[in-house]
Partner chain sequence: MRMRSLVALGAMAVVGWVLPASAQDSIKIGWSISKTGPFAAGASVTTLPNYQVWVKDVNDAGGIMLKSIGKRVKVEVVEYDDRSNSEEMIKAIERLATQDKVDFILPPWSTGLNLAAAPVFHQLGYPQLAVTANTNRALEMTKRWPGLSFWLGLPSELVDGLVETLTKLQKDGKIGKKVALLAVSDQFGIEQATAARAGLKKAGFELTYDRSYPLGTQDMQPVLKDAMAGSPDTMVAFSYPPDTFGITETARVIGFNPKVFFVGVGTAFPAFKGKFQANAEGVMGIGGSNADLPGVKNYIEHHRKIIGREPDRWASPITYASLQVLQQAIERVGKIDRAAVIKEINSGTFETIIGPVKLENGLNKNFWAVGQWQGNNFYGVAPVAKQGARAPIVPKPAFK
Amino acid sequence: MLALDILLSGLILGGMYALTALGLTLQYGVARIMNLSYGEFLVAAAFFAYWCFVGLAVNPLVGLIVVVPLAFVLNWAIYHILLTPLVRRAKNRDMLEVDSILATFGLLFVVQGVMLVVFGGQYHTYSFLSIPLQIVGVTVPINRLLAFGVAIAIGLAAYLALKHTRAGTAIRAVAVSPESAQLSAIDVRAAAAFAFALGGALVAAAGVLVSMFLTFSAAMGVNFTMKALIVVIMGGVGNMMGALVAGLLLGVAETMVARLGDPGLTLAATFALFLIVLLVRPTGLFGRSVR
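Can you show the structure of this one chain in the form predicted alone?
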């Protein structure tokens, strides 16, 4: 029964990792923006859900319907106002990546500073459906199970949309080769802007779901950014299915180490798994070798 408990808990944790990483997969893999403020937007969405539930008595899932389009519009504006000048002056994608690191590093402190002023530096949490539920002998809080189900649904919907729609095909083409995509009459900048905005919407969804069962603070954004980056590279940069699989794998590995060993070793286990994957598959689990 312990093995089933580890597997179920690990999949729930991994589902949140996967959803958290999907947005960065789009922002980095398609738009080529290394967004160091990524985790701050997740925490900001968590605070939005907290404010809605505690201050307005609004269900977090209702807040999810509001925060996702707002995050899409906000990230679209950020791309066009802050990042488009960098895109225009960058001579290649590598230069754009370096410039975006510097720009979003500054944005990180702006977003974090606003949250510290509004909510303070203390930890926040709220009780939403924290009712234990028995599943084949394993006790799982309903809020975690609900968050996992919604995260997987959103992740699969995003994957299928990118796989089977015209806009999704254009985004995937830009991720593989912007030059070839442009020769195919694809507006590369518009596709990159859309991918960046969609990535922001996905991370906002992850923030709302995470807030339902985790304690969070304004200074926790960097932790989420680090985990998301690990999952993106493990799965293969720009590969949605790779992010889903890598997130689930990482969640199960961390849970196994925490239950069978010491919870303090979970970070070491994360980087050990990360290094093993890169040694076996340098381009990630689903990444393609460049020739």
Given for the second form:
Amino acid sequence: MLALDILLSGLILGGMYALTALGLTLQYGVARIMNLSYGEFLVAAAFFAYWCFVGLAVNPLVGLIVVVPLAFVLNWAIYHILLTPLVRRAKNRDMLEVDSILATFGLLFVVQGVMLVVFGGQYHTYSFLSIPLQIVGVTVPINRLLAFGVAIAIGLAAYLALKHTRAGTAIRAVAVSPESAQLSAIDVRAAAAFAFALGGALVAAAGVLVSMFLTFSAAMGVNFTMKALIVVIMGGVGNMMGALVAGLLLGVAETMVARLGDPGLTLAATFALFLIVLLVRPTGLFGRSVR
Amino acid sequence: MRMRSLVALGAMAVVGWVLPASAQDSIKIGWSISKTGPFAAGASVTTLPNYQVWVKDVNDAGGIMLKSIGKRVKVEVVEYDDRSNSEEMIKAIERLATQDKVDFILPPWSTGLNLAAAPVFHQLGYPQLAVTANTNRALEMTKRWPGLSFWLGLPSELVDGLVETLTKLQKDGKIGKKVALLAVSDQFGIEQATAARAGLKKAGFELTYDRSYPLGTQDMQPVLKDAMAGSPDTMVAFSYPPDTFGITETARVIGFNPKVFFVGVGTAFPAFKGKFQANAEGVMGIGGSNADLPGVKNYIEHHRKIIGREPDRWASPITYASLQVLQQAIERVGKIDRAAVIKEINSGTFETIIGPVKLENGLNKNFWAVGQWQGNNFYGVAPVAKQGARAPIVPKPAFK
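Could you present the same protein in the form predicted in complex with the partner chain, rather than the form predicted alone shown above?
Okay, now the whole complex, with that chain kicking things off.
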């Protein structure tokens, strides 16, 4: 029974980790933008959900329908206005990575500043769908289960789309080798912009979903960025399936250590697992050698 | 006549800048506060709003009375954002003293920043009413730096209040001896848990669970399920706001209902009541206030009107009271003489919203160690002997 409890609770926690990392793996893996303001966009979506629920008494899931397309358009615009000049002048991938880190580091403060002005710096939290559900004898809150379900759904859908559609193949080609992709008549810039915007839409969805059970404040974005980065690198940069599996693995490992060992060691377990994966497979669980 | 401390005179001499010789027509008050970075969440609940409310209140009343010039002077504010960074904070405080030449400096938020700032405040000769600092080394420090004062009670005193409450409940037969102890693994959690572990064992309690979890833990289920397995009568968690909310939420979901449910920092926040509504009833936590005191009652309403939300029920009323103490000390001295103001803060008795305040060796003794949500307020229940202490509701009503 304990094993089942650990597995289920761990998967649900891991689903949340994966959910908050799926967007970054697209932005970093395909668009090659190491988006340091990623967590800020997640928190911004969380604030949006908070405002819907507390301010307007609107169901955050309805907010989700509004915020996801909005985030897509916003991120698409950010890519075209802010990041395209960097892409243009970058001589190679590494240079783009460094430049994008600097640019999005600035963006981080802009987004954070706007949130501070609008919502203030204090902690925000609300209760939504915090209803216990019994699954094979294990108690699970519906809001966390929902986040888990969405993570699995997005992860699988993206995996299938990338594997079996033309656009998906183009995106994968861009992720592996933008130069060669160009030679096969793929519009690399459009594909990268699309991936970046889609990543932005996913992180907005994640923000709305986690706001239902996590306490957040305007300054908390960096925590999400860091965790997402671990998941992305562990799963293999640019690989949605990898991010999903890495997230779930971390969740189960943390829960196992907390229940069978000491909860104080969960952080150590996370990094130990991270290290082992990188030692055995330097490009991540599902990553392929790029160069 | 305007009196300035030697430090300020020295600083003026160095930059070769002479103030206009007009009579003092304002008091410059500066502060360095975390408006961005990880401390912003705490600072913008407890500290900054109270600075703003107090400045408005003082200026609406015409200002601070200076006997030496026979009139009230308004408060003028100089504010810096320290970005939750101690080096930035120290630079800002030095700049406030030497370049902005403010008359008084209000303290930053958090134990860490206040302890880092203490030598600088002392060196520059400014009083430091370090309300949001909480350390067992307080006495040693106020001896070394007389301008420094502490307001929330020592960590050991907060734990004593908790142990006292539990001991009384146990003697009255309301709870058994089994306690589950949780703590966030950083300085605050570890210090409090160490003190609580010793105190509880001495009082004959049995720890059925005793674990710490890392800062930023996003799932409290594993910890709480194991804590629940020992069927404790009491759960004590020395937690930070995100975990305080997380622990309470998770306990509700998994149906963990110990007779005493005690959580750490954040329990006293209005957001706690806002999130849990009726489920907050009977939850205990650090701090508390006596909302039946007319001063506190009016203050809560006043704060809500000006800031747009209610203050927290632990350090907020004390922060406001500390500013009242500062104002009264300045008015009693009657001029900008920081050394004399420090002396007055340390020796005088002051009437504030939380009642009379008289520092003992730089420590405020008018504080609550343990509070409990009863209706719409987070009332103080310990120290048990303190005037206005409420009888705790035990067992806590089960979560719905």
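Numbering follows the first chain given and starts at 1. We call the rigid core whatever largest set of C-alpha positions still superposes within 1.5 Å between the two forms. Predicted model only: the values in this text are computed from it and were never measured.
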### Core-superposed comparison between these two forms, Gln134 Cα displacement 2 Å or beyond
yes
### Task
Look at Leu267 and decide if its Cα position differs by 2 Å or more between these two forms after superposing on the rigid core.
yes
